[in-house]
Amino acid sequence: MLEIILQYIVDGLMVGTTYALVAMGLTMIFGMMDIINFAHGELYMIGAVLAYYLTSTLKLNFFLSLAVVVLLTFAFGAFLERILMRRIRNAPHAMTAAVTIGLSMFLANFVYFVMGPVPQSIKAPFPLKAIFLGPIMLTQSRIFAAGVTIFTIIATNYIIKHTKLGRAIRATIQDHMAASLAGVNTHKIYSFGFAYGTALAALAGVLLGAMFVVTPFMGESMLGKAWIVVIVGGLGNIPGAIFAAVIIGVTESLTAGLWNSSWANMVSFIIVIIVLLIKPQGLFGKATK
C-alpha cells in the first residue's frame, strides 16, 4: 500500500509542477496588471496546438518545436498586451473579466474551426516504456516535463530576485505608481509580464499535450485549476502559486488513485473553501486593511 501511495505522490508532484507554470503566468499577470485573465487557459491550449502542427505538419523536431512555441507565444502575448490588455488595464474587474472571457471564446472557437473536434497527439520522441526507480514507475515524457518545469521555475525565480528586470517587476507588483515615479517604464514591464505569462502557459500546454491529447477546449479545465492554485497560494504571489500547485497536484493524484477520480476536482474546491475560511488572502497572500 505504501508503494502505491508513493507512486501517486510522485505522479501528483510531476503534474503539479506543470500546473505551477500556468499559475505562475496567471498570478504574474494579475499581480502586475490587476487583470482577471479568463483567456489564460486558451493561451495554454494554443501552445499545445502550435506544437501539434509544428511536429505533425511541418515535421519539426519536438525539442525545436518547443523552443519555437515559447518564442511565438511570447511575441503573441506582447501583441495581445499592446492591442487589447493595455486598453483595459485600469478598467473595473467586471469589464476585464468580460473582455478576457470574450477573448477566450474567440480563441477556442477559432482553433476549433481550424483544427476540428478530433483530439490530436503531439509527436514526441519519448518511448512508452516505463522506467522504474525502486517501486516508483516513471515515463520519459513525465521526467522531461518535470525537468523543464523545475528549470523554468528556478530561472524565473532568479530573474525576479537577482536581476534589474526582476527588481522592476517586483516594484511594479508592489506599487506601480511609485515604480513609475522611480523611473521604471511600467508599460514595458506590463508588456513583458503578459508576454512571459503567455509563454509559461504555452510551455505547459506543450509539456502536458505531449503526455495526453490536444483539443481546442483543453484550456477550460486548466484555467479552473490555475485559478484554484492562484487563490490558494495568494493572489499575485508567485512562490505561493508554486507551493499551492504542488499541493493541488498531489491531492488530486491521491484522491483519484485511492478514492475516485470524479472526486479529484471536488477535493480541490474543498481545499479552496477551507483556505478562504481560515486565511481569506490565501496561504502566502498579505492581508489588506
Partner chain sequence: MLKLQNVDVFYGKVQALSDVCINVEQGQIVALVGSNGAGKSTTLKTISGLLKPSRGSVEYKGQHIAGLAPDMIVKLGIGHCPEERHVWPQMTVWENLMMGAYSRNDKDGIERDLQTNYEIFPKLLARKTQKAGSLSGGEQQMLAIGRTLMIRPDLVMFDEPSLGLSPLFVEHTAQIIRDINKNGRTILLVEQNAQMALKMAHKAYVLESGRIVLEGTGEELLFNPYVKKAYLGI
The other form holds:
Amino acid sequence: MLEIILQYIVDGLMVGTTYALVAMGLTMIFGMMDIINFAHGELYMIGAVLAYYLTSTLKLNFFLSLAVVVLLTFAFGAFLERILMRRIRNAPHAMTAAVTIGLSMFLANFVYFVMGPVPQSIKAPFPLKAIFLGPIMLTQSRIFAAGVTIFTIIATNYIIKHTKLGRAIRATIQDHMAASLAGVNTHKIYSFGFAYGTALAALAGVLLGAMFVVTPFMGESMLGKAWIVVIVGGLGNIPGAIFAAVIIGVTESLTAGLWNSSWANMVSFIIVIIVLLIKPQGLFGKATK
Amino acid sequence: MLKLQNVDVFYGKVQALSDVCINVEQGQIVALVGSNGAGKSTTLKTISGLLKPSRGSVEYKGQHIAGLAPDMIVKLGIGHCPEERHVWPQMTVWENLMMGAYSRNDKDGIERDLQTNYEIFPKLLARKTQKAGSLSGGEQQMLAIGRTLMIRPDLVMFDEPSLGLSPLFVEHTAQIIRDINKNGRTILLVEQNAQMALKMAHKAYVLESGRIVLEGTGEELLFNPYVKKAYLGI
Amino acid sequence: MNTFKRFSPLLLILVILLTPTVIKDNYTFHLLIMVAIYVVMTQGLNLIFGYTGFLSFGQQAYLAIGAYVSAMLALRLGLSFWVTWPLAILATVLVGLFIGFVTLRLRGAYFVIVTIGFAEVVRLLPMNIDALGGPPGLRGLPTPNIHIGNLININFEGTKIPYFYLAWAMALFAIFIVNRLVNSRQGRAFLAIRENDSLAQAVGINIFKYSIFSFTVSVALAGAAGAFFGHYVTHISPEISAFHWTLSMILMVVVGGQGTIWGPVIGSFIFTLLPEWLRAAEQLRLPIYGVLLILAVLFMPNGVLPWLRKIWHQFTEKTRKAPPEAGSSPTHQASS
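For comparison with the form predicted alone, kindly provide the form predicted in complex with its partner chain.
What follows is the whole complex; the chain from before opens it.
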C-alpha cells in the first residue's frame, strides 16, 4: 500500500511541475497586465498541436520540434500582445474576460476546424519500457518532461531574480509609471511577458501532449487547473505558483488513484475554496498589496 | 535648455494645462509653485512623456520631444523624480538604484555613480539589501532621488520632494538639491512648499488652474505681495 | 419621447401577445423561448455584476440547482411544476445565501475564481451521484399543465405557445423586479458599492448586506430560469451546469450593455439568434463567433445599447434639425 501511495506521489509531482509551467505564465500575465487570461489553456493546446504537426506531418525530430514550438509560440505570443492584449491591459475584468474568452473560442474551434475531432498523439522517441527506482515505476517520457520543466523553472526564476531584464519586469509589475521614468520601455516588457508566458504554456503542451493525447479542447481543463494553482499560490506570485502546482498535482494524483479520477478536480476546487476562506491572498500571498 | 511653448494638456475632456510657456536655462534651478491641482505635476509629466500635449511644443537641447515615449526621453538625459516617491516596494534598495541605470551600459560609470549615491545617502548603503517598502518615508525619498541620479541626467525634475517629510528632512532635501545643482545639473523643481522652492530658485513660475500667472527670479517672487499673501501665508 | 417611455411596457406586452399571430413555426418559438430564459438569467447576472460590480462566473451552478431540485421533487414526489418551481427557487436562494456569505467578502479576480470553483463542484455532483441520474441525467419531467376543474385547461404538450407566454411572463417579471430594485434605495447602494466600495462603506452603506441581497436575487432568477428550462425540455443532464451557460450570459450582458436594463435583453436576442444566422458558415461558426465577440468588446466597450442610443440620438437630432429653425438651440453653442 505504501508503495502505491509513493508511486502516486511521484506521478503527481511530475504532472504538477508541468502545471507550474502553465500557471507561471498565467500568474505573470495577471501580475503584469491585470488580465484574467481565459485563452491561456488554448496557448497550451497550441503547443501540443504544433508539436503534433511538426513530428507527424513534417516528420521533424521530437527535440527539434520542441525547440521550434517554443520559438514559434513566443513569436505568436508577442503578436497577440501587439494586436489584442495591449488594448485591454488594465481594462475592467469583465472586458478582459470577454476578449480572452472570444480568443479562446476562436483558437479552440479554429484548431478543431483544421484538425478534426480525432485525438492525436505526438511521436516521441521514448521507449515504453518502464524504469524502476526501487518500488517506483517511471517512464522515460515522464523523466524527460520533469527534467525540462525543472530546468525551465530554475532558468525563469534566475532571469526574474538576477538579470537586468528580470528587474525591469518586476519593476513594471510593481509600479509601471516608475519603470517608464527609469527608462524602461514598458510596452516591450509587456510583450516579452506575454510572449514568455505563451511559450511556457506551449512547452507544457508539448510535454504533456507527448504523454497523453492532443485534442483541440485540451486547453479547457488545463485552464481550470492552472487557475487553481494560481489562486492557491497567490495571484501574481511566481514561486507560490510553483509550490501550489506541486501540491495540486500530488493531491490530484492521490485522489484519482485512491478514490476516483472524476473526484480529483473536485478535491482541488475544494482545496481552493478552503484556502481562500482561511487566507484570501493565497497560501503564499502576502497580506498587504 | 528646455523650452515649453503654448502647451495645452487634457485629461479626457478636462483641460489641465493651457498655454503654458516655460524656459529653463542650463545650470539653473527653476521652480514651479502653485497649489494642489494647479497643473505642476502635469507639467512635469508632459515633459517626461507620460502625457502628450494636444497643442504646443516641448523642446529639449533643440530637439522636439513632445510625444516621445518616456523611455526615449530618459535616454536624452531628463530624469523625473515623481511625486510620492514611487520606489518599487518589493525590490531591494540596490535593485531600485540599479533600475535607475537601466538605459545605461557603462559598467564603470554605473558603479561610480552607485558609490557617489552611497556617499550622499549613507543610509542607502546601510540598507542596500533591504526591501524599499521597509524604508521610512524620508529614506524612500532619498532612494527616489538616488535612483533618478543613476540615470545620469542633465536635467533633473523633482516633484514635491518635501511632501510628507519632517522639517529637518525638508532642509536636508533642499541642501541635496542645491548640491546636485552645484555639480552641474539643471533642476526643475515642483513644490507646494513655496518658501523652500523660491529661496533656492534662480527663476520661478507660479501656476494657477493650469495657467502661468506670474514669473520672475526666485527673489522677486519671494517678495511679491501677491505671492506672499497667496502662497507664503505672510 | 416621454409618452413613448411610459407606454413601452404595454407595447411590449402587446407585441408578445400578438407574436403567435405572425410566427407559426415551432423552431422560431423555441428560439424565442430560449431568449426569454436568457433574459431572466442575464437580468440576474446584470444585477450582481452590472449594478453591484461582482463578476459572478458561477451562475450555471444556480441554474443547475434550480433545475435539479424541481426535477427531483417532480419525479420522486410527483408534485406539479407549480409547486416545485417556487420550492426550487427557494432552494437556490438558500444555497445562494450560504455561498454569498462566504464569497462576497472577496473581490476582483478572487471572487471570480471562487465562483468558478463552486460551480465546478456543483457540476461534478450530478455526474457522480447515481440518485441524481448520473451523466445521462433525468428524463420525463412533467410539463406545467394547468387543470382547474373543467374551467381552465391549459395543456403544454404538443404546442410551444403556452411555454412562449409563460417564458415571457417570467422574463417581463424579471425585468420588472430588477428595474424596481435598481431604481430604489437598494439600487443606489448597489451602484455605490460598484463604483467605490470603501467610499460606500464610509457613507454608512453596509456593503456586505447589500451585496448578499443583490447576489441572492441574482441567483434566485437563475434558479427560476433553470427550473423552467428543465420542465420545458422535460429532460435535464449535468450539461445544465456547464460553464458555457454563464459564458453566454456574460457575453449577453457585456455586449448588450452592462448596468442597463435593456442591454442584457438586446444581448439575449443577439447571442441566441446570431449562432443561428451563422449556421450557414457551418464549422467556422464558432471561430467567427469568437472574433465577433472580440471586435464587439473592443469597439463597443459599453455594449450595444449605448451605441444604439447614440445613433438614435443622432438620428432624432438630425430629423429635428432638418426643418430650418434658426437659432433653435443657442445654449448648446454658448458654453464652449
